[in-house]
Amino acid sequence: MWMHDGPMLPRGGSRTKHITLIDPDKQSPEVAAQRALVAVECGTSAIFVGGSTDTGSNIVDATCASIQEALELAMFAASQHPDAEEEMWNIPVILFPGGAHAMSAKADGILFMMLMNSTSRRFLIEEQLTGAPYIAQAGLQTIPTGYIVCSPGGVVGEVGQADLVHPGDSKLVSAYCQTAEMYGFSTVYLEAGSGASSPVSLDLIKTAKSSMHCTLLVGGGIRTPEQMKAAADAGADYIVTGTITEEFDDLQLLKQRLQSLISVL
């Protein structure tokens, strides 16, 4: 459905950007959708789909394919209306996968990671080697990403058997960087962990950002305007949010508060 050339997560600009991440084991494919449409209406960049890790792919491709469509009825209605903006509909939905096992050709990515600081062989190439064929398959466009699992880390420190960077490991975070941008990777993601208590460090976004050209994505734990716009200030060039998207039912309780957040940007 996305239609521009170029990459999907072109580093940032002169503007932090805001990306909304949907987990489809946390709501129907249906409800997933309209939570997406009014993620765009508040001005997010891009839909993440994943982060449980025993997902299903029919799960995640049901999920994939009610946004899509959602996003291109959303588009054709903008069409139809001549001040109405039809561009804005037009955002890439980007798997976040848990595993090899949760993909979907109905994306049209897949951040294609390395959980850089696991200590399990699994999560810096298995899942990788197994996933592969049925990316290259699909047809996916790949955004290779460096994935760094930051204090306090969360289910996904635990799973991912994350050897932790903490607020004061400065050097040590600069040296993952500096190594993801050497394999080529385009984009690297310091992660907190899904509602995690506390963001990742300002320092660490910091020196992650002044490390390395690649594209810095910053998530888990940011729940509030101030920790929105301290993260953007320490030089994130998206900033991911998912379990908010998750706890409002109503949709205009949602939309007040993702615009609360995004206004910031």
Given for the second form:
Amino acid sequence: MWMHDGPMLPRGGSRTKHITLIDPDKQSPEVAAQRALVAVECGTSAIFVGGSTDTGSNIVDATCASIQEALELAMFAASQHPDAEEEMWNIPVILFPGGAHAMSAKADGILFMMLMNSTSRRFLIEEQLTGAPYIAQAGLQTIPTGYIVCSPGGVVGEVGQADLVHPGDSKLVSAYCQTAEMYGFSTVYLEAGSGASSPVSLDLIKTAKSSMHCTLLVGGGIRTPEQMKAAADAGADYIVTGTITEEFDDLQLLKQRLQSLISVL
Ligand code: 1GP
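Now show the form predicted in complex with ligand 1GP, given that the preceding structure was the form predicted alone.
Starting with the chain above, the whole complex follows.
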């Protein structure tokens, strides 16, 4: 269980941080926990749990529980060694829900999102209305997030019925970011879609960053150190990667791949 005062995803700091997204549908809870530990060893700053739109709460819950248990064990083990860094394991597990059906009280917090460019009332307010009572009862820390799906958009763009933001739509992304800030959201997430053929355009990231004071998350289709560095230089406070973590059954290979990405930040 994450133990800190203050926001889970603070803005700024001297460098961009990395977040690992784990889709509970893509591996067993045990393997999810192993992958999360490797990611933390490589320097990831938070674990997001979520992704697929049809994942039930039971598998989300089991995955969160497994990751939390692994982090607590790693922290305890570190506390027994004077040279080990106990604090590095104290990172938040945050729900990144496809909807109100994918929740868990085992998480530390939740991205409480408005899919701002959805054309469907469901993703603007209805899922939130369904989820809010559960979140309140579970006592999850909410991270109010303006979620903006940019082209190519992928599955989330289709399912979320997003009116995609395209490269060159600078005025539009700027207005979305200003609106998010005026609503009091702490965070804006520019999403190209999981497994996207290309990441969010660098111009959109730059414009978003200069349009608001919210924490800026960027994700979708980021696979190389060059893409990581470019998104960081454009102004992302956090870069989210998911798919690459699912591509390696061998944890040593996963470690090498994640290290090569995170070390450029
Ligand atoms: C998806 O932005 C995240 O919501 C991560 O995308 O799976 O392409 O890394 P990838």
